[in-house]
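Listed next as structure tokens is one chain, alone, in the form predicted on its own.
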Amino acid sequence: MSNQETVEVFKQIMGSYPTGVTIITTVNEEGSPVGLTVNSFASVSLDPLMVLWCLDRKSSHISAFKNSIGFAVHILAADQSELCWTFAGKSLDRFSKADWSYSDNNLPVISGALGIMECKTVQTIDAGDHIIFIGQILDINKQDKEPMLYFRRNVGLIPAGWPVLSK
């Protein structure tokens, strides 16, 4: 299998990988708010509470999150597809179509999440073609929503019925 064959069949398990659905948000060096939708994240540490994303070095948004102190943590809900997908693009204007504004750690906070953890970073990680940040939470707050699930370039609702197993 060549490379680029072996690079598409990555791709096709990895979209088949369901996971949930984040947009990470901070500001540029000129303090405008930046964000973008993010589903390589995860959680690190209980103590202290830390998480992790990633970020492709090509990314318009490199330097912002490199240079930030900070940033924060959207876990969207299932009924913010729209806004998953504004920030998923190439538009420049993304947060001319949220509901935001700057919290009290200076980073843009869109409304409506699922969950928001507002973080400090406390380390990078070169990978490959791809930057690791990991954040310590400073704050953090929750919604009664339910969670957006992405698979196969599909986002939505985790399907009613989804088997339930216990211990």
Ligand SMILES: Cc1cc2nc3c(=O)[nH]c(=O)nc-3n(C[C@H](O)[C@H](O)[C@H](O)COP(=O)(O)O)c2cc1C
Contents of the next structure:
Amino acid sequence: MSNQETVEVFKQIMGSYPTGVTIITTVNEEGSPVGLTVNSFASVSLDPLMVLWCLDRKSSHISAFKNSIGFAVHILAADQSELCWTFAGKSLDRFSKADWSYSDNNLPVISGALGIMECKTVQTIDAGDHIIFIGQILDINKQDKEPMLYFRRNVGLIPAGWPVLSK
Ligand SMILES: Cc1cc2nc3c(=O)[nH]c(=O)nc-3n(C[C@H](O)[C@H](O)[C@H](O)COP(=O)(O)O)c2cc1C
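The form predicted in complex with this ligand is what I want next, because the block you gave corresponds to the form predicted on its own; please supply it.
Full complex below, order starting with the chain above.
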């Protein structure tokens, strides 16, 4: 297989790996809120509570996330697809479409998510064309909502009567 074909198969496999969807926000050097849609989010540690996510080096927000003391992870609910695509798009005026405010940790927090985790950045790791951000949880908040899923370039929700496979 050529390198190009290998990359294509990798993309197809990863695109068929269903995930949840998050929006991750921080405050930039000018004090303005910034954020983007992310599905590379994962849990890392229970003691202390830690999470990670990966940011493309081509992102316009590299310096904001590198220079900020932390970030806020919003685990999107199934009724937030508009926000998902707004924060994945080209417009930099993303927050005008969101109901948001600054938290006590001075992080931009968007309302309506299933879960919000405000984190202090404790480590960054250069990894190929991405940077891995590892954060320790400062504050956590949960609402009783259904999650948004991402699969083969589409978002959706868990179907009613979701068929659980036998253990
Ligand atoms: C479902 C979904 C998941 C995404 N996950 C990531 C991710 O994990 N890391 C990343 O850097 N970009 C990810 N993106 C792409 C960014 O959201 C998109 O490139 C964003 O507009 C970048 O804007 P920026 O250049 O202003 O940072 C994802 C997009 C979608 C739709």
